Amino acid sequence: MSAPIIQLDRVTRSVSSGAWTLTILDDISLAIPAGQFVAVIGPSGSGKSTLLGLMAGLDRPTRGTVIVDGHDLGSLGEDEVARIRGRTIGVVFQSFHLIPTLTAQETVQVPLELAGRTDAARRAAQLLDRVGLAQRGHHHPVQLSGGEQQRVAIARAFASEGSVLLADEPTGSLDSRSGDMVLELLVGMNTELHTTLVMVTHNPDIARRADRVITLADGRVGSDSLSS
């Protein structure tokens, strides 16, 4: 059997102020196989997006070891965990976190250019006419509707063409139809592409879509199961 793609062992993650402590998440351990898509779920405070913070290198644990891709995240320097993210992980965030000033193209084209590929511009341009926005690279967010930003953060997390997609909230704060279209976008996406999908969600129907459902409770693992 090969390595997981993603292991967490024994993870902590807390927060001190003074003598007070805050444990986000406590003694986590999870592995994550190549090619798997999970839905992460549980109620609000239970450390769900901590815990893909931590998978993508953007938070760091207080105690315990996370291992992406055979990089242990936790023993490495800043700038050698964003090359890593840069080239094996894409993120999409509920806000969607594009830059006001670059167009749809400029915001696709610009990880694909720091990542030295020569044909950033057409790749960009094809990752954007994959999520239905080939009309639209010359626009910047604010003409842009929130399905259609958050179809632009798509592209832009697929630029890499990594093997790990973390998506935290990915439909959280869009209509339904334009949500649908978004997790349609994912699942498919990632299919195609044969990424390994981590989701934090609260819609219980996306969670029925992944092939496997972990539960957080209390910053813990409340259940971790295979779907049917």
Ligand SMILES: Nc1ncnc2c1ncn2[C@@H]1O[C@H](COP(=O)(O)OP(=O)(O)O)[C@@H](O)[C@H]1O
Second form
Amino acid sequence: MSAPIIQLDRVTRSVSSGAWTLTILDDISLAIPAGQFVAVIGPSGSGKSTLLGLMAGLDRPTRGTVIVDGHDLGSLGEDEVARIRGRTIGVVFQSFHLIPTLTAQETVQVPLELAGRTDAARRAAQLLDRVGLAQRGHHHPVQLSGGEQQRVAIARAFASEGSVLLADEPTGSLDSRSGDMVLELLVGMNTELHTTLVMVTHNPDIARRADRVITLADGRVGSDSLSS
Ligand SMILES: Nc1ncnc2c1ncn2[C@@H]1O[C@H](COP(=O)(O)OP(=O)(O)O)[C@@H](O)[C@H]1O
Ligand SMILES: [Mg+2]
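Would you mind giving the form predicted in complex with this ligand, to go alongside the form predicted on its own above?
Time for the whole complex; same chain goes first.
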């Protein structure tokens, strides 16, 4: 068994105002080995997005440590976390989060350029081809359907060639046909590129395909099971 690429040790995330405290995640410990496809399920409000945000370094734990690819994200400055995210972590959101002024090609190419790749344009074109959008590189988000926008977001997430892919209900705002295509891409590219995939989902069919299913309930791990 390989060393965990994501490790949470006694992580609590709470928000306070005056005498009042809301505990969103309560003393969670988890180790995710490199290459694993983990589905995170649980009712709305159980803390799934907060958990993913901590793994992405977009949020910080109130107590405990979050270590991704050897970096203790809570101990680092914002710039350093952003640099690690750019190199190591790809994130896909339910609502795509594309920049309206960038074409599909630019969306994928810019992070590659920021990573210093001299073949950024060629690699971006390859990734767009992989998600079935070879002909749409010059289009802006408004010219693309929801499913197509999400496929651009997936190409961007894999562009960093980082080792960790985090997806928060990536098919949640798509019809079932587009959703299936997005799912196939995420799972297929995760296998091809040897990344680690943590996906929040409400879809039991997706959870069934994962290597491991973690159920959150009220900010705690209710169950954690490996598929047979
Ligand atoms: N910054 C915040 N301030 C106050 N409450 C928050 C904040 N972020 C999340 N919450 C609350 O924490 C709970 C878990 O949220 P979330 O992680 O988004 O759950 P899920 O993704 O499982 O629906 C919800 O009750 C939500 O309202
Ligand atoms: Mg959520």
